[in-house]
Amino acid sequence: MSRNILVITALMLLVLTLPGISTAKLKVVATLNDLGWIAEQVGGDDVEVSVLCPPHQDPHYLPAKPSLAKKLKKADLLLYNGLELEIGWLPLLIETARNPKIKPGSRGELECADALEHILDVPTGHVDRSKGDIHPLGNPHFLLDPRNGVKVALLIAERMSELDIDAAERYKQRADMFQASVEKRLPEWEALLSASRNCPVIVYHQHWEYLLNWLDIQTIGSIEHRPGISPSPRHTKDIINLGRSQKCVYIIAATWDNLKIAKKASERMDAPLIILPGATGAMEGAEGYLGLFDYICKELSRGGVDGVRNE
C-alpha cells in the first residue's frame, strides 16, 4: 500500500510540473479600481485580482507605501493606467518590489493605454510645471470613455492568454462577453443624455474629457486654470461671468477634488454642481464599471435640467 501511494504521489508532482499545466491562480495587481473590476471580469475563477489606488484617492497623488510593494512582489502582471498617470509612485513601488516578472519591458507588465488608438489633450510645443500638472502624453483619464473600457478588456485578455496558455479560450469568452454587456449599455446611456446635449458644463479638473467627448457634451471651461493648481482670484472671477452668462449651464467635480472651492463657484454661477464618482465605487451606486456609467449619466441628465436658467 505504502509502495503504491509513493507512486501515486510521484506522479501527481510530475503532472504540476509538466510545462502548460496551471498550478494557480494568475496573480493581477492593478493601479487602479476600474482595471482591477476588469480584469475581474476578464480573468473570472482563474485570477486573483489586487488594487493599489483606493477608488476614493486621487491617482495622481497615491502614497508609495511599502505595503502596496508587497502586493507587487507576488504580481505574475501589472496592470496600469499609464499616460504618466502614475508616474509619481509606481515607478518607486516596482523598483521596490523588486519582481523580475513586472519590470519594464516584462510579459508581465502591461501599460492599458497601449489598447486606444485615439488620445486627447496632447499637448503641443513646450511642457513645463508652469502649466500646472500637465501630462505630456496626452489626458490619462480614457476609462471615463466605456468604448475604452472595452479595449482594454480585449488588450488584457491578450496578455493573459500569453502568460496562462491553459486558460487563453476562456479569457477570450470573457472579454467577449463584457464587450457585448457595454455595448448594449451604450444606447442605455446615451439616450439619459439626449436633453442634457445643448447645456454646457464648467468642469473643476481636466478629468472628464473622454466621457463629454463621448456624450457629446461641450465643455466650457475649467475651474482649475492649471491642472492640479487651485485657481486664482481673477481666473475665479471670469469663469464665473462665463458661467452667468449662459442660458444654461453645470459644474461637474470629482468626489477627490477641492469641492470647498467648487460648491463657492456653483454659488457664486447659480449653477447646480454635479459631483461624481471618478472611478468604479468611488461612491454608493457607482459600484462596478457599469454602474460607474449608470450612475454618471443619470447625474448628468439630471444637470442638464437643473442647470437651466429660468428667464
Given for the second form:
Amino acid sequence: MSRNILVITALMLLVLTLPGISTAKLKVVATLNDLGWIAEQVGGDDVEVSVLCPPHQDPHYLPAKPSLAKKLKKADLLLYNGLELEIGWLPLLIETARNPKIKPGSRGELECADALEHILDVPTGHVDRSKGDIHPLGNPHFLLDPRNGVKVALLIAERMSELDIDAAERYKQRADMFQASVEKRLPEWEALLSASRNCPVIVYHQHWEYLLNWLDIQTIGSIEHRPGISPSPRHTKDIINLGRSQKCVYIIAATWDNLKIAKKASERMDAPLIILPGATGAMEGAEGYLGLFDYICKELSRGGVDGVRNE
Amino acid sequence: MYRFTFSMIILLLLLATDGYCASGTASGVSNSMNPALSINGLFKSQYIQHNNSADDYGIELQEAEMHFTSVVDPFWKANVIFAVHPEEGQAEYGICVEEASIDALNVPAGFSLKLGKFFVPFGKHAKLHTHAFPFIKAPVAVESFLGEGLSETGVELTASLPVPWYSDLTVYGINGNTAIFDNENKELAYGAHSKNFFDITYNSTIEIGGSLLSGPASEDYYGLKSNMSIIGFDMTYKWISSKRSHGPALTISSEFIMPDFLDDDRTPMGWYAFTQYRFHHNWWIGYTSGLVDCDSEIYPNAISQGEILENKMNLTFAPSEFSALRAEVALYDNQASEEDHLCFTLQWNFTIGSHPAHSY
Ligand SMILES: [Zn+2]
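Mind pulling up the form predicted together with its partner chain next to the form predicted alone we just looked at?
Next comes the full complex, this chain leading.
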C-alpha cells in the first residue's frame, strides 16, 4: 500500500517536473511584432518568441481574444510597449491568462518604455479626455526611432539574463550585435532623407513623431487631431488649409488608418499620401526591424523628392 | 559621547523625514493608495404605446454605476460596484451593491478564486454591466429566469482546462435566499459554467458556453419539487476586421435558458438571438428577437404569465469609448393576454475615470 503511494507520488512529481525539463527555452511573448523581432535577435536559440498583435493591426485596438490569453498562459516573460499603448486589451488578457509569472510587478513582465530617456508629446498642464482618449502618458510609438529599438534590445537582454542566468553572456552578446547592426545602418538611412530635413509634413495619427523627430522632418499637424477620436469634417478642412498654406510636402498614414479621409486631404492639399507600415512586417517588403526602416526611408525619400503617390 | 548624540539626532531626523515622504503629505493623508475609480451614467427617454391602455412617456436615469478597483494587499485584489437605480414606480432611488468581491493574487497558475458578492456566471448576458447591454433592456428570457442582474454572495473557483482551445470551468456556491430561489431558505445554491473559445479565422471566433444553476425552490414551486435547477446554452460568433482601426465588426449571439421540466402543461423556457454590426467607424446597428414562455406564479421574476415575444432594433453612435447614444424600437407581444406594446427609446451614457475593459 505505502509502496503504491510512493510510486504514485514519484510519478506525479515526474509529471510536474516534465514541462520544466522539456522546455529549457525561455518562453517570451511580445505584444508587438517589433518587440517580438527584437526579442528574437537578442534571445536567439535560447528563447521561443510569440507575438500578440499582428503587424497589420492597429495596436491601440487589438480585440482581446481568449486565444491570445492562451499564448500568455505559458509565458516566462511578457514584453510590452507601455505608455498605455496596450491599455485597452493587455490587462484583460493578463487577467484571463492566470499566469502568476507575468502578473503586474513581477520579473516576468517588462514595460519596454522603461528604456527611454525622453518621451515625446508628454501632455503638459491640465490633462483630460477632451484631448482624445489615447496617449495620456505621452506618445507611445517610440519603436519607430531605430535608436530606441537599440535601447529596448539592451533592456530586454538585461531582463532575459536575470530570468535565465546561464545564457546571460549570450543575451548580452546578441544585443550588442543588434546595436552594431542598427548603428551601422543609421547614417545610410539619415543620408537618404537628408533632402527632406525640416520639410513640413502632415500625419494621420500621431504615430510617426519619433520617426520624424529622428529624421528632422517637421510635423505641422495631424488629421486625427485628438488621438483615438475620428476627425471632424471641420478639423479636416482646417488641416487642409494649413497644409496648403505651409506647403506640406506629403501626408503619412498607416495601413490601418482611415485612408478615405487621408486620400481626400491629400487631393485637396495637392500633397502625396504615403502609406507606411506602422510596424515590422505590416507591409510586404518591411520584414524585420531593419527592413522596416529600409522600407520607410526609401518610401519617404521617393515621396519627398519626386512626389510619387503610393496607393 | 558628543559625536554619538549628534549622529543619533541626524539619524532620527532622517527617519522622521523618511516617514513624511512615505505618507506623501505632512498631514499623513495620501491619495497614492486610492482605488481606480469610474462612474457611468445611463439615461433613457421613452415613449410607450400600448394596444389596450394609455400611452406612457418619460425621461429617467436608468442607472448610475460607480466602480472601484484596487489591489488590497499582497494577497487580494478588490472590485466594488455600486449601482443607483430609480425604485420601481417611485420617485426615489435605490442603491445596490452589484459587486464587492476580492480575487486571490497568489493562486497556482491556471486558477482563480473569488470571494464576496459578484455577478453569477450564467450564460453571456447575466454578467454584463447595464451600460454594456447590446439593447436597452435585458432579454425577457434572461429577466424572467435570472432576474435583473444576478449578483449574489459566495465563492467562485475557475480553472483553465488543458485542452487545445481556450476553455474555462467555473464552479461556485452562493447564498440560496436570492430572488430567483426561495428567499426564506438558508440553503446554498450552486452552479457551474463552462466557457470555450475557438478561433475560426484570425478575425473570427466562436464562443460556446454551458451553464447550470441549482438551488432551493421557491415556495410555490416547492409543492412540485424542493430544488430548482436552470440550465443554459450560449453561442456567440464574433468577427472584427483587423485591417482597419474601427473597421467593420459583426457579433451574432444567442442563448437558450430552460429551468426544470415540470410536466407537459408547463414547459418553461426562453431564448434570444441578436446581431450587431459596426457599419461605419462609430456606428452600430442591432437587431434581436427573443421569447419567454413561463408561469409567473412559479417564477417570481417572470414578466407575465404565458408567452412573450420580443423584437428590437437599434442604432448606436459611440463617438469614443466613453460615450454613446442609442435609438431603439422594441415590440413586446404577449400571446396570452393579447397585450402588446411598442417602445421608442433614446438612451445615452457616459463613463468617466478609469473603467476596466469589458471581457471579449
Ligand atoms: Zn497612438
